[in-house]
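One chain follows as C-alpha cells, the form predicted on its own.
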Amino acid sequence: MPSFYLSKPYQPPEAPKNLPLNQPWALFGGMSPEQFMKRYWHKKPLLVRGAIPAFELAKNNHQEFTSPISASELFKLATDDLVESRLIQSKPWSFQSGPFKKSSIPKVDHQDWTLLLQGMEAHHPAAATLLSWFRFIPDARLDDLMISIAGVGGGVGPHFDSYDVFLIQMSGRRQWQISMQKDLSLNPNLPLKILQHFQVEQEWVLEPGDMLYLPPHIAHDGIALDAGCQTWSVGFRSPSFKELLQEGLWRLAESLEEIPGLEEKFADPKQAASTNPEELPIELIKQLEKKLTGLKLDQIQQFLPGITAYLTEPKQAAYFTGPMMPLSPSQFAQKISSHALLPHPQTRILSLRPNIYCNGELVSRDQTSQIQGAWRTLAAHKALTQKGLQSVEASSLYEAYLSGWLIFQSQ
C-alpha cells in the first residue's frame, strides 16, 4: 500500500484576521504579500520550495504528511451532483463530466488520468481555511480552490489560461514545465484545450508543500509523477472589459425602471415639415442626449454598482439550502452575540462604499446602520459577531439567513 494512505493529513491552520502584508511569508519564499505583488503579480513565474513549511518539518521528524483531503474523499465528492468535477484520460486524449458512478473513477494505481473537482472551498473546510490566506488579493478577482488528483502520468496537457493560478502540491509529485511562448494557438483535432506546439523552457518537479505561481497566459505542463498526486489550484479571474460593461449595461438598463421621470413620453410641438422623413429626427436626438447628461451615464460611477452586483453573482453551480429549523428574528439576534454568523462558502460579498453586495443583490440598501454595519464587517472579515442587535426582522440580514447565504460557524 502507498505510503500516503498512511500518512497524517496536513491541516492548514487558521489565517489572522488581519494579515501580516508586510511581513515575510514562507508562501512565497521569504518574501511579504506586498513584495510579491510588487514583483510577481500578474508579471512573471514564481516557484516556491517550501511554501507550506509543515511538509518538511513532517519530514525531518520522520513522520509524513498528505493531502487534509483523502483521495476516498474526492472520489466520493466526484459522485455528487452539487459539485462540478471532471475527467480527463490522455493517451488517447478524452474528457467527461461528473457527477461520475463509482465504478467509472479509475484506481489510484491506473495511470494516465486526472479527475479535476471545482469549487472545493464550499465542500471541505481544509480547502476554505487555505483559501483565506489568499486575501491579500482582492476578493473581486478570486474565482476558487481546484483540486485535480491524478494517477501516474495524468494531466490536462500542455495549455494556457487566462488567469492567475497558484499551483500548490499536496501529496505526490508532479513535473512542471512552462514556456513564455507568443504561440498559444490550439490543436483543433482534440477534446481538450491543448497547445499546438509547446516549446519547454523550464522545468521543475515539485514535492508536497512546493508551489508555483502563474500569471495569465503562461504555456504550461504539469504531468503526475505518483500514484494519488494531488494539486491545488487557487485561481484568481480576469474578466473581460467586455464582459464587465454588458453586465454593467446590463443591471444599468433595469435601474433605470426606478426613475419616474423617464416614463415620460417624447413630444416634438416644435417639429417641422421634414423633406426627410427616413432620417432620425433631430429633436429627438436632442431630447436623448438631455436625458443622457441628466443621468450621467458617461461616468463610470453609474457602472460601477452593476459591475459589483454582477462580480458578486455566485458560481453557476452554486447551491444555497436554508436552515432546517430556521431561528425566529429574536432567536437569530440572541445566537449572534455568541455564535460567528459567517458567508457560507459558496457566498460572494463585495464592499462599493458604502454599500455591501451579496450574492448579486444590494444588501445594504433601505437597512439601519447597525444592518449596514454588520454587512460591512461580514465583507471585511468574513464572519461577524455582534451584540445587542436589533430591527433583525425583515433585515436583509436575517433575509440572507434564512436563505443559506449566511451560517453560523457551529453548523
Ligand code: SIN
Given for the second form:
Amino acid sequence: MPSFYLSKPYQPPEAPKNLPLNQPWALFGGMSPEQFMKRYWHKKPLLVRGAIPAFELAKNNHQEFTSPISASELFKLATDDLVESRLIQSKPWSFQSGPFKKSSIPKVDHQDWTLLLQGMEAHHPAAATLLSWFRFIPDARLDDLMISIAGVGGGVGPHFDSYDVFLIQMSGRRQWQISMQKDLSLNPNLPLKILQHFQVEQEWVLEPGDMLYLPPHIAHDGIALDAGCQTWSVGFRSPSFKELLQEGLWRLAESLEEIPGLEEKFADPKQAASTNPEELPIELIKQLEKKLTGLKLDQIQQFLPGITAYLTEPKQAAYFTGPMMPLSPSQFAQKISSHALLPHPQTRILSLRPNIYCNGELVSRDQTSQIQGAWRTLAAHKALTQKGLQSVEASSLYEAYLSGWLIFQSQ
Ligand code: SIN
Ligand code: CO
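Cool, the form predicted on its own is there; where's the form predicted in complex with the ligand?
Everything in the complex follows now, all chains and molecules, and the chain you saw is the first one.
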C-alpha cells in the first residue's frame, strides 16, 4: 500500500437548517426524501451504493475515509455504564449485556463477534450529525443511532426487526442477505432472536458509504467481512396502539386532578327505595355519564397531550447532569444572545400546537410568549440563539438548562 493511502476519519457534514426535501440526495441514490418516503418508506427495501459519496471520492483521490469513531473509542464506550451495549458471539451463539471489562471485549482481529452500542448520538458528535440528516422523518418516530463493530464473521444472526432501519456501512465490508419470507418463526433453543428458517432471496456486499434501508419485518442477516467492520443503524420506533392509549389514558386520568368541579360528591336525593340493593345504582350511572360527556373523553384532543408527553419521555438509559458552574439568569440571558443553546442529545422535544413538550413535561405552560417562542424554535431547529431574553429566572427554559436538558454549544 503506498504511503499516501491513509485512512482519515470521515466527518459527516452539518445538515442545513431546512432540509431540501424535493431535491435529489445521494443518500437515496439520487431520489429526494419526498420520493423516498412515497416509494420505499415502510414499504420495501432499498440498497444505495455510495449513499455517502465522500467515501468513494476519497478513494478515487488515493485517500481513504474510515468511521469517525475508532474501534478503541467504541470499546471504551462499551465499558461505560451509561452506554447500553451488547456483545454477541456466534459459533456457538452467546449474548451478554454491558458494561464490559476491557479484557472481556474480543480483539478486533478475532472472529465471530459483534459489539452493539445503542444511543450513540449522545456520545459522539459525528453520530448526532449523521442522525440530523434524517429529520425529514418526524422526531416522534426516531429512536436512536446504534453502532455495531465486529470481527470477521461477526453478526447478530438472521432475524427481523419490528422497526424501520437505515443500515449505513462506515468501516470495512459487510455482506447483507435479505428475504421477504412470511415465516418469521424463531429458533426456540437460542439465547437470541434468530430465525428458524432463513431463505435468502437477495444478497449484497456493502462497502463503506453504502446504505441499506429495511422496513419492518424483512428477514435479514449481516455478516462482517473485514476486521473492525462498522455499521451505523438509524432506527425508528412505532409504539403499539395499546402502549399509546394506555400511556395517554393514565396521563389523562392524572390531568383530572386539575378540574375542580370533579371534587364535587355524588348525591342521590332522587334515589327511590330499592328492591335490588346489590345493583349499581342507576342514578350513579346517569350522573357519571353526564360528567363523562362533559369531559369529552371520547375526543382525540383530550388524549394527545398525554401521548405527546409520553413520546418525549427520554430513553431509560438517558442521563442528564446540570452544568458544574451554572450561569445566573442574567448571565444565561447574556450568553444565549450570542451562543447557541441546544437540546442535550438525549433530550426529546415535540410540538403539539401551540404547546411544546420536552422530556415528558409540558414546558410551554405558564410561560411568557417570548419563552414559548424560544421553545418553538428549539423544537423546530434544535438550536436557539436569542437576543433580549426577558424573565429568565422563573422560566422553563432556564430550568431545562439547570437540569442539563439544554446545553450551550461547545465552541
Ligand atoms: C448489525 O449492525 O450488525 C445489526 C443491525 C441489524 O441487523 O439491525
Ligand atoms: Co436487524
